[in-house]
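Form predicted alone, single chain, as structure tokens, below.
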Amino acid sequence: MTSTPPLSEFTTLRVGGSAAAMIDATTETELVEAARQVWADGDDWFVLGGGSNMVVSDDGFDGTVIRTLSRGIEVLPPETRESSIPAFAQAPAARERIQSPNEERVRIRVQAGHPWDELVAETVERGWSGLEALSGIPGATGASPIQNIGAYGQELASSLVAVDFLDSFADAPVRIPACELGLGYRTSVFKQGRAGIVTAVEFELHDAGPKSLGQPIGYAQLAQSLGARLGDRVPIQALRDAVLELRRSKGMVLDADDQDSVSAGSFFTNPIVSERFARTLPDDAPRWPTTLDQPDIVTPLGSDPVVPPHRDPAEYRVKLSAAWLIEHAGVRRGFSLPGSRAAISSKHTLALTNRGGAKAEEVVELARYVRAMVQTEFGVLLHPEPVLVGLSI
């Protein structure tokens, strides 16, 4: 190993040994050329954004770590007020987005080092709308496509028009757009084996001016701080101050005074279950349907009536709730393994937190307790949301 600083240094679990070594890269130009050079020299690589979702063994990296720190955000020039996204190749969350009659489009290209906060910020303060629900997730915006960040009621794919994509060994980026990316809850192609480099990432929002209402309130805790229904439209920054808020009291928004933001966010992703597996917990477990309905059927009179396809029940899919199953198998907030310095976080069960010097391994033998306890309890195998560099559970 060099002398390149540790990787604690650059993420928010702070754990890490060092790289072998490392390149910043401040422009998007800088970006592709550090890439074309680590694959020239046939290092092992990855990318660093905001270190917000990544746990790096103690034993450090011995590849390259490319630093993305290019910064940015590009207003495009109007193509169409009608969305640059086919209605037949959005997401569900896309096809419900919401635009008043004084509603106009913006479209902006966004630097994949870009801090994420800071574009949803500066969003906000100019009334557009579209991302006000995601306030409050560190990180760097390159790194959101990937998996299709969401939270309070929205998703990435929303507001998602393409991404320039660097592939592995190429010489140029390309542009994909998002009904090429495959994304889906916590994932993308990105995820399912598409090796690169995301160096921009281009958004549509609406701009209604300062007074900008959100988009319509799909989170049930979110309408409740609000005094407000589902469905129901706030002003932008309103939202954006109650998401605020909401995340500080689960210790998600890092704060230097509060050691329950010393996380990676949430450690594991809510797992997706069959409906006839969903049965067999309790009454009482949280659970969402993932798959859509079955379309209406329209038969003119007169003639013979249309028999749907059947569908299994054992296809209808269902999300759970990871910190339910946590909490329910008996581990609760603040718990740590005898003589750890990793403990789940005493606001949030899907946050492992690093209460000062703990180290990696301390980390993962944590996640490997609370995944074999939930897996006891309940048959249900808990699946990591961050990069795990040189580790595993």
Ligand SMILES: Cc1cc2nc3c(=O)[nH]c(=O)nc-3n(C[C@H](O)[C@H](O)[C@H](O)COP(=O)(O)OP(=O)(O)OC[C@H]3O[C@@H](n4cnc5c(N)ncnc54)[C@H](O)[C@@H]3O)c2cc1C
The other form holds:
Amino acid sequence: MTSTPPLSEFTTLRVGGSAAAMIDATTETELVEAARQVWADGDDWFVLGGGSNMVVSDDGFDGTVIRTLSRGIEVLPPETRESSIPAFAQAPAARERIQSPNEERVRIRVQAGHPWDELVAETVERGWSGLEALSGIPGATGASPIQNIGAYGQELASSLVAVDFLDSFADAPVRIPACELGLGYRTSVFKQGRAGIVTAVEFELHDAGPKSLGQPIGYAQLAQSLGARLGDRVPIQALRDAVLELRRSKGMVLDADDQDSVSAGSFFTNPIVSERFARTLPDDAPRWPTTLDQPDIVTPLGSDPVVPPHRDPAEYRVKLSAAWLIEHAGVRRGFSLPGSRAAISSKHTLALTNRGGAKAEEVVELARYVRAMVQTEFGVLLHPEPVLVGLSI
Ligand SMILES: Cc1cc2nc3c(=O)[nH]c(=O)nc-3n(C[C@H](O)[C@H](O)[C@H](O)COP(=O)(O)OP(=O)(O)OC[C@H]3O[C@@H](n4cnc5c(N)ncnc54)[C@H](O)[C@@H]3O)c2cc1C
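Go ahead and give the structure of the form predicted together with this ligand, now that the form predicted alone is out.
Shown next: the complete complex, the earlier chain at its head.
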């Protein structure tokens, strides 16, 4: 398979062999046409944005890669002064958003290939708040709902209104409201198997007016770096700058001069375990209570409404820190297996990095080692955050 440049040239971890074919789609129409062509030909396929959340096999991909390069931000006409997201449809974070009396809402529709951080920079410059804490995340806007990106106390779900989505083998995209996307901690219906292509993403932001205050700070370390308290509001540009500085200190901003940024971001998600299990961990293990989404209860027409069952406290869930578990299992920053060119970042335990010329297999070996160490020490199985193409750990 040598017909296209190796995918290592298109992934931030710089690993991956060639694909059989690659199509660059520079407009929404080209994206839809490319997909329909590939589906008609019966090829295997996947969508590539910025390649910042995937690990591709050294053997490459025996199918067609559709690359999203469509750009553009369109300001949509205001619908009403009320939020266009019905209250029942909003993700929890959205319901908690603070709205000052003088703030107007702005709705925008962004093309899938638009670089994410260029979008954030543009919204911050215009004084539109809602995405500022997500500054510095690499990749394309179309990928942002796939794992419901989040950082520094903000999640995409709190500003996302809808996506335009071309279901696999469909003729045209449909608009899917955020409430139907199953958005959760680093997940969505797209990670659970709904195949297709996000062609555009719609957001609702706050026009923060002349003071241009960002959304309330939701992350202690960020508050500290701004000399503020959790829940305080600071100018939106100051918040972006502080996030970028913190991210740089952790190698979490792509930087040609920083080898620690040659990664796929956090390699493992924070595990979510039962409260009972969490109690078995050492006292100093960080843990945060979290909710498990209540499944929908379907009541057949004509029957009595179903009373939600009482929940056993054993069902309550606790989120753990993957970084803490890895460090306390004895895997230190900068660690690498003998002879391997893959290493734990020297700035951030959760990032697996390519120190130069590493193969995907070396990264995967390191990931397996980390996972085995944590499992042996604490009995917790870590799950990879990036999408693995042609690989498993
Ligand atoms: C240094 C660094 C820091 C990071 N920090 C964070 C962080 O703080 N928070 C966070 O959440 N993530 C973070 N990430 C992970 C990553 O940047 C995000 O998940 C980002 O949204 C991925 O975008 P992408 O365009 O690079 O996706 P890709 O890697 O190209 O694709 C990822 C997955 O999404 C699919 N996909 C991409 N575009 C589309 C589309 N238009 N339609 C359908 N499917 C699509 C791909 O097929 C693949 O399965 C970080 C990564 C790096 C390298």
